[in-house]
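The chain below stands alone, shown as structure tokens; this is the form predicted on its own.
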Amino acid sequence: MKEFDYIVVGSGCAGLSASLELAVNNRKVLLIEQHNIPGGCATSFVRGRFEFDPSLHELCGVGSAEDPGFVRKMFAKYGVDIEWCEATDCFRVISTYSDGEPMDVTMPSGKEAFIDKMEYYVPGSRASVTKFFALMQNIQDGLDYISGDKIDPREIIKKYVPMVRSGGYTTSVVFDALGLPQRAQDILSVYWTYLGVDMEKLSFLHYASMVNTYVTKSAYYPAHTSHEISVKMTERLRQLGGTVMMGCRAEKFLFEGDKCVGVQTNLGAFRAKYGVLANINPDIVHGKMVPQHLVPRREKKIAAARDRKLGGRMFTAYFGLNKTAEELGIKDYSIFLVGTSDSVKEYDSLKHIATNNYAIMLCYNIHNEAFSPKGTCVVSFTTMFTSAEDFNELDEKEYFKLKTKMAKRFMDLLREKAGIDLSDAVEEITVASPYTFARYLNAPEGGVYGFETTQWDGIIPRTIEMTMGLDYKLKHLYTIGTNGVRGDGYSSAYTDGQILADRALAQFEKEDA
């Protein structure tokens, strides 16, 4: 049986970053992937003369070369060079305010520009929004501190009191405590679907960490789809001496006593000297891939009590259009087409096909004219479902009818809300449902967000559990990815892989000494 220091299962974002973190620390790494290309969600596919990105909207944490964010710094550490495009605006949202008046708002990147624009849309909001950004920055700094190797409680009390005070509250409670005007709250609530939890359940710390990074560092996306990121990370891993095996599917984890010592795959068994990191949903790991007597009691209790809910199930339509964005009247990179600014009502509406009238439209050519062939542009629409109930009732014919129905609904939303008609420019169209994501990613119900990051299961509880070793009772086996410490999203998954690889280096090898 061939032996490596570490085996990483799954080449999604977290799997790639974990592999590289181990490799730059001079460990012998095997990365296995069941598909024939790396990346999981972070890949691309071709239809006709168009190349589409399956899932990436934008990354936070990249930052500029002059003011790099944590993602750019991570990639620099690994020696991975990506050609980035900056999304100069945070978003445009077309919806209704809580008072029933129409909302059509475009918010720019940059803290001062964002505050100025908020004052323009909501006169008198400047003081409370300024206070809001100061709190978010304290939270960001505090989260960076407690994610490190050495944590001193005295330092937390000294520097991060605002983070501690707000840490136990939901986003809507903190908004009210800051005195944010309701219309400002309506605008700031736009990002909730990026985290998949409505504002009355969403931990403010998680919200603040994401929004502060988006606004202060801008959002970026790769010039050549997220496949560029995955391919370059894989190539770099090989350059560092790592082994990558595609078409290699993990079937079960191998144990000696209560310690994970390797992986059984369709291509044979491989041994891990120190441990295994698995970019796989924990329910699959615990339910199918490890001996049942070793499954942590805590995980069994959570599964039985249904305390953990799967996050958003994605539904995306990809359009290759034979007109330019300018010809079609598209001026914004991203437009949130939202039914209501009330996130609780919107969350409930996303449970069912009949009531889901939410979409995020992206036009990749706005900041990258060369994204598609000359004279064309690429547009995608994404919504999510907060339940798979309706999909489980569909037969085959109804399923394909639904794909067509949803694609038309997306186009209708764009025409009705933004006055942009795509109907006579469609050259290629492909639709991905939760079934598609479930099949390709092996994600239950297509829940690519992992488990919802609610208060009891948010960033801070997960970080504390990781630090205390409560959440990783399978010896020398960590699950990583969107179900991990940082939750959903590309940037979060890259960070989670890095954090847990560092923890494995410190813990596994100490135990093995």
Contents of the next structure:
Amino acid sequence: MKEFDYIVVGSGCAGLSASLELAVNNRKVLLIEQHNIPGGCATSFVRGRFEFDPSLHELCGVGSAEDPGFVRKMFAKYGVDIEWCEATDCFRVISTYSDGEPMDVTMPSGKEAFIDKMEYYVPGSRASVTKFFALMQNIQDGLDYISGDKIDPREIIKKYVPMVRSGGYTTSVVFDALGLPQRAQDILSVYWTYLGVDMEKLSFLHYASMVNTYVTKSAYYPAHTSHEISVKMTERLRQLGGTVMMGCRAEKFLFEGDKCVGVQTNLGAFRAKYGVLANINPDIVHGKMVPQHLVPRREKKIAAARDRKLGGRMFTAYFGLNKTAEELGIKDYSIFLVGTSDSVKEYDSLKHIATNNYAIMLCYNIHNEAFSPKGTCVVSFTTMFTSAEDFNELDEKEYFKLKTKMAKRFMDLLREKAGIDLSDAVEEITVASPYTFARYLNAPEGGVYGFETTQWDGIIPRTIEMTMGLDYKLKHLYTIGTNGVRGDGYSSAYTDGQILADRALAQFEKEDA
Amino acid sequence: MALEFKVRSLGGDLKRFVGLITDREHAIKKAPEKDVDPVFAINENAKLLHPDYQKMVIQDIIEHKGADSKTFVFKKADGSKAAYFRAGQYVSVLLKIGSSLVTRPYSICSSPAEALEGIVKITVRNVKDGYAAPYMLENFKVGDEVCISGPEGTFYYEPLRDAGHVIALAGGSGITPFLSMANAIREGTEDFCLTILFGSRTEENILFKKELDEIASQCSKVKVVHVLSDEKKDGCETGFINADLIRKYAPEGGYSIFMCGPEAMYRFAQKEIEKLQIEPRFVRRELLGVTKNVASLPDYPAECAGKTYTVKVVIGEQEQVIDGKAEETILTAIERAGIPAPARCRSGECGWCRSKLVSGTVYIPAENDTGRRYVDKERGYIHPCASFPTSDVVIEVPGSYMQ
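Okay, that one was the form predicted on its own. Can I see the form predicted in complex with the partner chain too?
After this comes the whole thing, all chains and molecules, with the earlier chain placed first.
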């Protein structure tokens, strides 16, 4: 049986960063991936003369070359060079204010510009929005501090009191405490769907850690789809002496006593000298991939407490259009086409096909004209289902009709709300349902957000749990990814992979010494 | 100025923050200790729609004497439903021929509703100097087990893209996806108008004549026009499918053209379609495979013709060095050596066989290089089904789940 220092199972965002973190620390790494391409969600597919990005809207934490964010720094550390495009506006949202008036606002990137624009839309909001940003920055710095190795409570009391005082509350409570005018709150609520939890359940710390980065560091995306990131990461891993195997599906984790020592796959068994990182949902790992008598009591109880509630199931339509964005009248990179700014009502309406009337539209050519051939553009629409109910029973005869119905609903939304009509320009169309995401990712319910990050299971409780020690976990086997300390999203997953790889380096080898 | 923030009193806020830890511990503590259930309904449904493979049994074989073809009726071996599909899609059939392990894509000619009864039908036409087709025609018997893939391919009707009326140009066994579409329209699975211009040599050669004429008589949305190249018959058109013929049967207003047939028909129809000046998005072609005569392509490196190179194939930790002829694809070389490799469309399009070219060079015909991703081209990832070796090569191939 071939032996490696570490085996990473799954080349999703967390698996890729974990592999590289181990490799730059001179460990011999095997990365296995069930699919024939790396990346999980971070991939692409081709239809006709178009290449589509299935999932990435915008990547948090890249920042400019002059003012790099944590993702750019991480990639620099790993020696991965991506051709980035900047999304210069945060978003446009077409919705309804909670006072019933129509909302159509476009928010720019950059803290000052964002505050100015908010003052323009919501006069009198400047002071509270400025404070909102100061609080988010404090939280972000504080989160970085408590994710580190050494934590001094005195340091927290000295620097991060605002984080502590806001940290226990949901986003809507903190918004009120900041005195944000209702209309400003309505506008700031738009990002909730990127986290899959409504504002009354969403931990403000989680919200702040994402939104602050988006606004202050701007959002980026790779020039050639997120497949570019995943391929370049695997290529770099090879350069660093790592081994990558595609079409290699983990079936079982191998144990000696209570210690994980390797992986059984369709291509044979492989041994890990120090340990295994699994970019797999913990319910799958603990439910069927390890000897049942070894599953820790606490893991069983965590699973029971989560009760299989997943954060979101995507329904996405991808359009290759034979006209340019300009010809079609598309000026924005992203438009949130939303029914109401009340996230609780919206969350409810996203439970069922009949009432789900939501979409985020993206046009990949806005900051990157060459994304598709000359004279064309690529547009995608995404909505989320906050319940699995309508998908638990498969009605084959209705399935393809449902895909068409949803895609048409997206086009109608864009026409009704933004006056943009795509119907005469459709050259390619592909629709991905939760089944499609489940097919390619094997993640529960195809849920790209993992388990819901509600208050007790948000990123802070998860981080604190890690800080207090991971001794309760299976020996020499960590799960990584969207259910990890940073929650969902590309940048969160990259960070989680890196953090857990560092923990493994510190923990797995210490026990052996 | 230091940032001041509070929700309640200092004590109240701290309590809430500490609550983050205690809430978690409380939630975990009160949860029952039970085995973790790894089964989710959506994932089980995804497997029904997209299985790794389907084990089938040949339930019946229908001979089409004049057309030198047979239809194989596959029934799901365990009696369950076969994967549902869109009329026009194909399955890949896995064949063990001698020591070779090969796959071949065949359009499904049965209807989507039949899949729910566990039935999938394909029609195989004999090919002169062929390999897989003659093998299947000679060897497949009722009761044999056959492994096929899930449904694949994008040659299907898409209401938000295609016109409400489709003119199908079919040649020979290229009728099969349209038979499936016609069936789907009749049974109500699909809703569009389909006029099939079906080219055959003689009336006796017409594949599925009875079935097609029957559907057309029962369903007003389906019309079939037989176009005979080698004989004149009442009720049939004579000659080849050209622009004038398409115009004659085209509806008022817009229409889409779907095309499936042999290479010669594609090359001829291509020029005819250009005369019609319809928007390119309304013209769709089923994949054609890869040319049998790669050395005849104008940009082929002539000095390679006739040579045999070594191909080192790496799958997982297994390595095997095999021969690769310059004028055969790398996938063909791999299959001849009996190495299981993932493959579906065999036209360079779908990317199922996407592999890393570790060293060496390959020739990829431009017409088969439409499916590779931008970064894959930049970083040396190839689709072996459409790549010909032009030196000794080392290639890393993904594992296959078909067995």
